[in-house]
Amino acid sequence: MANELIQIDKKAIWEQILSKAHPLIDRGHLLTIFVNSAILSYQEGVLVIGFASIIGPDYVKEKYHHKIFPIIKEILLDLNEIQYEMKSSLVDAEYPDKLSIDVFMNVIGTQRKQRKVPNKQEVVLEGGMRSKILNKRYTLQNFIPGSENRLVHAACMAVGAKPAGIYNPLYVYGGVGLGKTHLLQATGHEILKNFPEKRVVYMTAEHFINKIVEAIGKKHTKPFKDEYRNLDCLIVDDIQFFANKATSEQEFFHTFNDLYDNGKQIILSADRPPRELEGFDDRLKSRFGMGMLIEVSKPSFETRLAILKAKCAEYQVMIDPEVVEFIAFNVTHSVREMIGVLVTAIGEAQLENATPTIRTVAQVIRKLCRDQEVGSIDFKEEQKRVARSLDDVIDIVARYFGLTKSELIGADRKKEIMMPRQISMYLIREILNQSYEAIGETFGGRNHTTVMHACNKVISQIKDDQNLSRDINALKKELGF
C-alpha cells in the first residue's frame, strides 16, 4: 500500500489531511508553517512531512502531532510513524508536490464557515450571566510592567489577591495598545484564580450597550438587570464608547450602584481620565473617580526590548538581537503595534525561509505603522538598494556577519570567516554572474579553482543545511533580489 500511495498523488493526500485537520490549527500556524509544507514519502507505515520553515518539524511535533496522527491513521490506515523534515526547496511555489496557493487558502478558508458559532465568543456563567470569553493569554504573570507600570500591575495583584478591596472601583486609563485590555483581563483570570466560586464578567462597553439595546427591543429589561447586577466582579473595557448614549449610561449608572453597595468587584478601563469623559453625566464620572485611578504608560525602550524578547521566546524563534532592538527603537507609540511588527516580521521571513533582518523590518514598520519615522537606517534609501557591485555584495555580507570587509576579504582561515567568506563568492556569482577569475581577484589575488570550489560547497551544503539555506535567503532579501 506505501509504493501505491507514492504512485498516487502525494499531493492530493496532503490536501485530503489538511482538509481535515486544519480546524484543529491554529490559522496563524496555517499561514506561516503550514503554507509551504508538503508529503516527502511513505513507505512501509512511515510517513515524512516536509516544512520550508526552520521552526516547522519541532514545532509540529510538539504542538500538533498529537492532534493530526489519529486524523492522517483515517486517511492512511497502515500508518505506524510520522515523521518532520525540514526541506528548503519548499519555499518554491513550483515544488511538485505542495499545493498551489490558491488550492491552500481554499481548503483552510472553510476554517471560518466550519468555526462560526452563535456567541462563539461568550461564556455562559450560573444563572444565565453571559461573558465575553477571558484570553487565557492574558495573565498578570506574562504582563512586563517596566518600572513606568509597576504601581498598574500591582492594583491589580492587590484586586486579584482581595477583591472589593480598597481598590474598588479599579479604573485603569491609557492609550490606545498599551495594555489596558491584557490587564483587566488578567485581573479577572486572578480572581477566578483565587477565588474559584466567584462570577466575574467582562464585556466591552459597546457589548453592553448592545445587550441594553436587545433587551429593550424585547422588553426584558428585568431579567437584564437581574442578571448584571448579581455577580461578583463586573469588568468593562472602553467606557469611554457610553458617551452620549443616555440610556446606556443609565442603566450602567444603576448597575453600577448596585454592585458597588452590595460589595462587588468593578473594573473599568478608558482612554482617559474621568474628568477628561466627554458626553458623560457627572454624577458617574464620579463614581468612576471613587476608588483607585491608575495610569498605563507608555513602556520605555527597555521595556520595549524585554516585551520582545520575551515575544521571541513565546514563538521559539531566534532573532539577531540588533534587529529586535531596532523594532524596539522604532515602534513607540503601542505595545500592540510592536508586537504586530515583530509577529509580520517573523511570518514573512518564515514564508521565504529567510530571517528577519534591519531591512524586512523596517518594510514592515512603514507598511503598518504609516505615522512612525523609521530611525537608525535611511529607509528610503536602503528599499531602493540592490546590489550591483562585488563591493555592494561584501558590504551587506559583512554587515550581516558581524564581520569587516578586511576580515571577509582577506587571508584569515577561521571557521567563522571561512563560511562568510564562501557564501560572499557564491552570491556574487549567482546574482551579479562574475567570473570566478574577477572574483578571486577581489577576494586578495584568489585563483579560480579556490572561488570554483566555494561556490560548489555552498552550492552542496544549501540543499541540506537549513542554516546555511536561512542565511542565503536573507542575504537575498538584504540584497534586493
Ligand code: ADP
Second form
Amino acid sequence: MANELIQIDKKAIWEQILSKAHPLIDRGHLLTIFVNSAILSYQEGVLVIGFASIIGPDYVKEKYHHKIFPIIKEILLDLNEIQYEMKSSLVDAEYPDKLSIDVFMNVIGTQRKQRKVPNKQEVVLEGGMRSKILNKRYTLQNFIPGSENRLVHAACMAVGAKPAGIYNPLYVYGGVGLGKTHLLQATGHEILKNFPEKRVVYMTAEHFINKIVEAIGKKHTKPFKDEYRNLDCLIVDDIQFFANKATSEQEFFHTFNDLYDNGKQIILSADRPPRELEGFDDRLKSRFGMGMLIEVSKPSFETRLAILKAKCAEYQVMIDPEVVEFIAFNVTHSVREMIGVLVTAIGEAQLENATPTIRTVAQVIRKLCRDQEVGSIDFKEEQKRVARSLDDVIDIVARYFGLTKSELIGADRKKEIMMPRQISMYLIREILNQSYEAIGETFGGRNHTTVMHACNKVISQIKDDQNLSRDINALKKELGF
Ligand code: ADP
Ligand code: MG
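May I ask for the structure of the form predicted together with the named molecule now, the form predicted on its own having been displayed?
Shown next: the complete complex, the earlier chain at its head.
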C-alpha cells in the first residue's frame, strides 16, 4: 500500500471514473470545471483531485462529492477520502495526467464541437420583403426585461397579441445596443406566431431608403408602393436615418398614413424620442407620437447578469460566476458590447481548451476600449465612468495618505505605501464588491491571494487599531458610504 502513487495510472483511472460518473454531473459543469481536472495523487486511501478553475474544488465538493464518492469507491476499493484542490497548471492542454480534449469529449459522450459561438448578428434581408426576414433568434421569450424594461416588453407582448390595437404606432427609442432591434423583431415573431396569415415586414430605415432610391431610379415606384401598403404590420428600425432625406421621408410618410388609416400596425425604433429627431418634417414627428412611445433603458447590474447567464446557457458553456460578474460589472453601456465581450472571451478561451478567466476577460475589455477609441465616444465615456468607480477609491485613498496613484498601485513595499494599498484593496472589495482576482488586476496584475491577504489583514487589524478604523471610516465617508 505504501506507494500506490506509482501503481495507478492516474489518467486511465480518471477516464474510468468520468465515464461512470458523467451522467450525474451537469453538462455545463463537465465542460467547464471537469474539462480541466485530473487526479493529482492517490495515497493511503486519500484521492486528491485537481481543478484548474478557482471555483472547481469547492463547487464539486459541495455539489457532487456525495454522488461521485460511491462511484469512485467501486473503482478504487480502499478509498477513504477525497480531497479537492485547485491547480492552475491544469488549464495547460499538455498537463501530463489530464485527458486530452478529444478523449474527454468522448468519455462524456459528445464529439468535439466546432466553436459554438455565433458571430455578431446582423439581420439578413433576403432580397425582398417577406416575413422570413425576421431573425429567429430574437423572441420576446428570450428578451430579459429586468425591472428597467418591463414596460416596453409588456407593450411588445400586447402588440403581439393584438396588433393595431391601442399601441399603434409603437415607437421604441433608446441608446445603441440596448435591445431595440431585438424587441422589434421579436414583436414581429409574436404577431406571426399568433396570426400566421398576417404579412409582417421588418426593415431598417436604411433599407427602406435604398429601396426607394432604387425604385425612383427605375422610374416605377408603383409596385414599390403597393408592396409596402399591402401589409398587416410594418416594422422600421432606426428611423433616425430618414433625417434630411426628404424624398424617402415623404414616401415613408405616405406609407405610414396608408397603413395607419387602414388599421395596420406600425412599429418603429429610433435612437431618440420623436420630438428630438432632427431634420424631420414636423407632421411626421407628430404622427410618430400618436401611439405609444417607450424608452429602452440601460439594464441594471442584476439584469446584465441575468442576460449573461442566459447567454452562457444558450451557448452551453459554464463560466465561473465571478468572471460573469466581472463582465456585468465592467461593461455597462451596451448589452451588445457586453455579449460581445462574453463571446470573444469564450472564443479565445476555447482555442486553448479553457474557459474565460477574469484576466482574459479584462484583456478583452481593454482591447475593446482601445478599438473603440476611434469608433464610439459613448463607449469611451462609459469606460471612464466605470473606471472611475474603481479609480475613485484609489484616488481618494492616495490623496488621503498624500501618495500618488502610481505609488499606490505600484510595487513599492515600504510600510507607508503598503498599508494604504491594503486599505484600498479592502475598500474596493467591501464597497464595490469586486472579486480578489479583479482587484489584483486593477493593482497591476497581482495574484488574488495577495489581495485576499491584504483584505484579511485589514479586517483583522481594524478591531484593535483605532487609527486604522478611523482612517477607514473617514475614507468610506469620502466615498459616500
Ligand atoms: P439595438 O437595436 O438597441 O442597438 P440590439 O437589439 O441589436 O440593440 O441588441 C444587441 C444585442 O443585445 C442583441 O444580441 C440582443 O439580443 C441583446 N439584448 C439586448 N437586450 C437584451 C435583453 N434585455 N435580454 C436579452 N438580450 C438582450
Ligand atoms: Mg438596432
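The model shown is predicted, which means the values in this text are computed figures rather than measured ones. Here, rigid core means the biggest group of C-alpha atoms that superpose within 1.5 Å across both forms. Positions refer to the first chain, counted from 1.
field: Large Cα shift (2 Å or above) at D395 between these two forms, core-fitted
entry: Yes; D395 is a residue whose C-alpha shifts (by 2 Å or more) between these two forms when the cores are overlaid.
field: R272 C-alpha relocation of at least 2 Å between these two forms, rigid core basis
entry: No.
task: Compare the position of the CA of S147 between these two forms after a rigid core fit and state whether the shift reaches 2 Å.
output: Shift at S147: below 2 Å after core fit.
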